[in-house]
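Single chain ahead, written as structure tokens, the form predicted on its own.
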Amino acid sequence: MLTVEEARQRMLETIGVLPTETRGILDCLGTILAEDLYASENIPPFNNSAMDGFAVIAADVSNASKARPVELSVVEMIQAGYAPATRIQQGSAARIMTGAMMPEGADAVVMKEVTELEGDKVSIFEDVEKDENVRFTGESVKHGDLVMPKGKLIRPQEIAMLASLNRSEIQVYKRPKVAVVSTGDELTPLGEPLTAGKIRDSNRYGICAQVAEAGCDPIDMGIARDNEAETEEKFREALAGADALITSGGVSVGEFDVVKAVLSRLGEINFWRVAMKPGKPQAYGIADGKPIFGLPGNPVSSLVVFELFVRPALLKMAGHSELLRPTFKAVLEENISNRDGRVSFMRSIITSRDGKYYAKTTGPQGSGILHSLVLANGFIVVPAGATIAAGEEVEAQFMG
């Protein structure tokens, strides 16, 4: 059997990067950067004021107290979006708003708080150093600067700068989509009532719900029935109108050998056995230069191989250099043995105290019990043949 690293790493080997697209920054949230961002304009674009007060020349305030305030005229008024139209001498001050533009002469303002408006005077009740409150041209970006480098994750921050850039649109690596296509006659859809031999088709809209988790655009497919020529139609259907191909079923040692027929005529695919627990049997290959990816029939095991072989493979495709969730250490609560020889991803409830990480696991860890990953919030790892104790540290990772 290939262990977790060596499968993953053979897998990733064979994983391209989609090409860049243009699209408008409101279409781009969870994409990737395809190229070097500079900065066409200083931001802010001029000295403006961090608060409503007052502009004045802060020397003229320099010994203000609420024993001894310092009195000052007020010539202007600055809105923000309007210039101004007075330069500050000394002894005078311009109300001002947050935003608005500093007007020439004055180098500090005073806060509303602090003062006292009476007619065309204003006192002034405290001090105010040079530059205070103010915010200066190209203070967050200066004109010419690399604001945003290619290969960056596109997240609200990102599109709000964008905007501040005048940029409605950006080069961004394709969204991946990505087909996925429950397979197997004892499955049965929603809304449908359970007749003997079925269960409810699961696999399908969690692992649907998995890529777009990951960012990417999923392509419910519906099922394939235990039949060659529907499945195949089916897959290259898929294939046609998607970047990756995602099936659950039909592919561990002795099932029924459709999906294993099906996959083999449609590219070089490897059926592989990993050293891990859930999730075995496993399937992935390319055809027509796409990849695909047969997962376990088994709830758990088909979400658990998406966690830890597809998702790393979808974010490679979407242009993502960070493949993978980051693991650490975790304090365990209870005493584990894995009797297994493979490494065990058991489904723990991890949480935070005193500055370290906490994990026990979710109660019985059978791939087909759903319900343990529902009360999980991450996985700890335990090696083969490993018994631990309560108090030890185990490798622990969140998951989506």
The other form holds:
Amino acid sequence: MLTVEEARQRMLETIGVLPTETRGILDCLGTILAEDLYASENIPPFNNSAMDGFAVIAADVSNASKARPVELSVVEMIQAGYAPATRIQQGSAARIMTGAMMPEGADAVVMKEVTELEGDKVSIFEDVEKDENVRFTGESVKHGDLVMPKGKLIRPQEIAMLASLNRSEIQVYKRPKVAVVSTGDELTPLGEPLTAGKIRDSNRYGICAQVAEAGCDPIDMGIARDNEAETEEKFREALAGADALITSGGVSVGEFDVVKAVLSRLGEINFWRVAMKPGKPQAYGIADGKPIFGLPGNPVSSLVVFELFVRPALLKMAGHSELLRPTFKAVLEENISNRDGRVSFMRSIITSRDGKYYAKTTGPQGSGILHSLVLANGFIVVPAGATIAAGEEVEAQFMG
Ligand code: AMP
Ligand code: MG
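Form predicted together with adenosine monophosphate (AMP), following the form predicted on its own:
Once more the chain from above appears, this time first in line as the rest of the complex follows.
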């Protein structure tokens, strides 16, 4: 049996990054930048006021106080979006709005709250330093600066920055298209009545959602029956239209597990027994240069194996450099023992108090008990054979 780390490393070594494409600014959230992005403009593009107030010459108001205000003549009002008309001379000021262009001659802004306007005279009750409340040309980004390096994840703030730089399109890595197929004669699609021996197909929906949450595009390929010819046709069709294929079920040792035979014919597939609970049987390989992930059928195993293996692989295909979620120590709130010879990823509720994380499991942890995941916001990682008492620390991670 392989450890989780060994299996993941072997798998990730075989995964390549997808080619690049051009995407519009509103269509690139969650993708990875595939170009070094340099600023073609200064941000801000001109010196402007950070406050509503009065643009002044700082030296004019250096002695201003509540008791001895300094009076200045107001020569104009500058609104955001318009150019000032007048140069500020000694003894004069301009009313100015936040974001409005600084007038020539002025070198500071006094905020409105410490002034009093009467007619075309303003009394100033506080001094300001030169440059105070002024935002300077290029102080956020200078023309020619490297603003975002290749490999950066595009989040809402990156999209705002692209707009600031007048970039309506960028080069990003393609979002992986991922086909998802469930296998098993017992599976019933939503909306159809359950007859004897049948269950709902939950994995396909859960996996499609995990694919989407990882920033990829799921392709729902439905259910393949436990019949070799049908399963092979379905898998080949799915693979042809996608960058990767995820199947669920049929990779264990059951009589009707046709999935293994079919996967073996598609490409170089390894059937792995990974020393983990849940999720021991898994299949992984490459066909037509595309990764195939054969997830176990049990609903909890399927979602956990996705989280630990498929998610990092999809992130790598999409160009990410951070593939794993961070782990941290949490204080156990119950006694735990894992008598198994495999590391156990126990579904848990993780909370934080007084600067520490705490974790307790979500109750029964059988690999078919989907509710153990619904209640959870993360995992604790309990090593093989470990007994950990309440109050001791355990490794933990959040999940999506
Ligand atoms: P298998 O690995 O195909 O033998 O399936 C293991 C267990 O998972 C069985 O109890 C299956 O009924 C169940 N199972 C398989 N596929 C799904 C699915 N798509 N949704 C829910 N349960 C499933
Ligand atoms: Mg099956």
